[in-house]
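Next up is one chain by itself, shown in structure tokens, the form predicted on its own.
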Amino acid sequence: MTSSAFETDGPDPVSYLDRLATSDLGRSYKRRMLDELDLRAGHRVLDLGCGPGTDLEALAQAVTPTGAVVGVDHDRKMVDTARARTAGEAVVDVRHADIHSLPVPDHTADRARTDRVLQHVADPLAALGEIRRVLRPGGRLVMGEPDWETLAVDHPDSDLTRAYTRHVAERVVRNSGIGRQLARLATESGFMVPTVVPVTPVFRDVQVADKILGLERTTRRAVEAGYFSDQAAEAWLTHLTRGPFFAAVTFYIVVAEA
């Protein structure tokens, strides 16, 4: 169940996030999220789930030295990496904290962003309520999340495609349908939602897709979870390497206003 087309051992989390950020897909959607934030000089902006600090420098440049950028992450390694990377940015403050309980006073932030974070949290609605608490009236939250149930991988056996997507949605990602749920959850948290932007990246190269989706590793986990037999997994992966390859998933950028 292996091929030279696939990575059998995944990158560490920091390397994976760096890889995604520098891909064509990452640069494109992150630019759109930054545009939707509409940052101004002097703004105080929160990057919630900032990871290794991938986006902190761009945020700092947008708010200028008169503003402030607060990065928050629950993972100590991510926080340490982000702090090291932004050591020269006087306006950046990286904090070790949980998105469900932010170390930020009420109504003190102008902007906030979450980038592929709410798909992993224990309680997205509670997290949104906490973000609503810390934003000033008129403040803006921009979120970017995939809807993993829209994951489509072309294969002659559609049952295998459905099994793969079902495994990802049911076992791999905690809140797999968060992309489609964001507008509703934000509204329930007291936000207005003026804008929802669907972004659908299309992968035509199996190796490019594998670097984002971890196709072989995910298939191995699907076998262990009973979604694929060994024989079906072999047929699935063999076809993917022989092409032509096609995969797509819809990613939603949602703008919410306090």
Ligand SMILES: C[S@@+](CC[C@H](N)C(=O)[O-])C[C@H]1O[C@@H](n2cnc3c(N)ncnc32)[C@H](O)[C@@H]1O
Given for the second form:
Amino acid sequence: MTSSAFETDGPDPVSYLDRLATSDLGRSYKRRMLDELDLRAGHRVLDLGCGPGTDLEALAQAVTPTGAVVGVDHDRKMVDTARARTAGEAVVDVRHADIHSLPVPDHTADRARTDRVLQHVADPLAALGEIRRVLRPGGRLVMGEPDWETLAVDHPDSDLTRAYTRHVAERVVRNSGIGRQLARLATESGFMVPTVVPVTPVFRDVQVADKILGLERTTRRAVEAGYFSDQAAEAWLTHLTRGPFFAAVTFYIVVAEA
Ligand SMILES: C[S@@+](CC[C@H](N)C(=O)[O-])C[C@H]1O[C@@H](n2cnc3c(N)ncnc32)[C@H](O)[C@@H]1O
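Let's see the other form, the form predicted together with the ligand, since the form predicted on its own is already up.
Now the full complex is given, and it begins with the chain already shown.
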């Protein structure tokens, strides 16, 4: 089930995040999220689920010299990497904590962001309640999350396509429909939601798509989980490599005000 079009062994998690952040797609949506945060010098901003510190430097530049940036992640390796990468940034502090229980006093943050984090958490509504607790009245949260239930892949066999997208929605990501739920969950947590921006990248090149979607690895997992037979997986992947290729998925940027 292998083809040189696909990356059989994916990159490690930090390299994957770095690769996405430096792609045209990553740069573009992260720029939009930064613009929506509307940061000023002196702001105290939280990057919740900061990963290896991908966005901490840009946040620091926007709030320097009198502001503060707090990165939070529950993965020790991500925290260590983020700390190492921001060692020279006086305004940045990276903490090892869970988004459901933030080490931040009530109503002390001006801004917060989550970037592909709520799709993974155990209880997105509780996490949003916790973020609202730490934001000051009028403070702003900018979230960016995919909606994996919008994943579309073109293939002449629609049964195979459905098996693939159903596997992604049901097994690959914990909260696969979080993108469409964000506005409702934020409203239920007491936020106002003035802005929802859809971002829909369209992939026409199988290798570019594979770098983000891990097409062969995900197909292999679908076989293990019983969504595809080996033979069906082979037919699915063979057609994807022959092309023409088309895949798309919608990512939502949602602005919420406390
Ligand atoms: C897809 S990565 C995104 C990292 C970073 N925001 C970026 O854009 O590069 C998701 C991050 O959220 C963190 N995360 C997931 N669940 C979390 C939780 N409950 N509390 C804190 N961090 C969490 C993961 O450890 C991971 O670093």
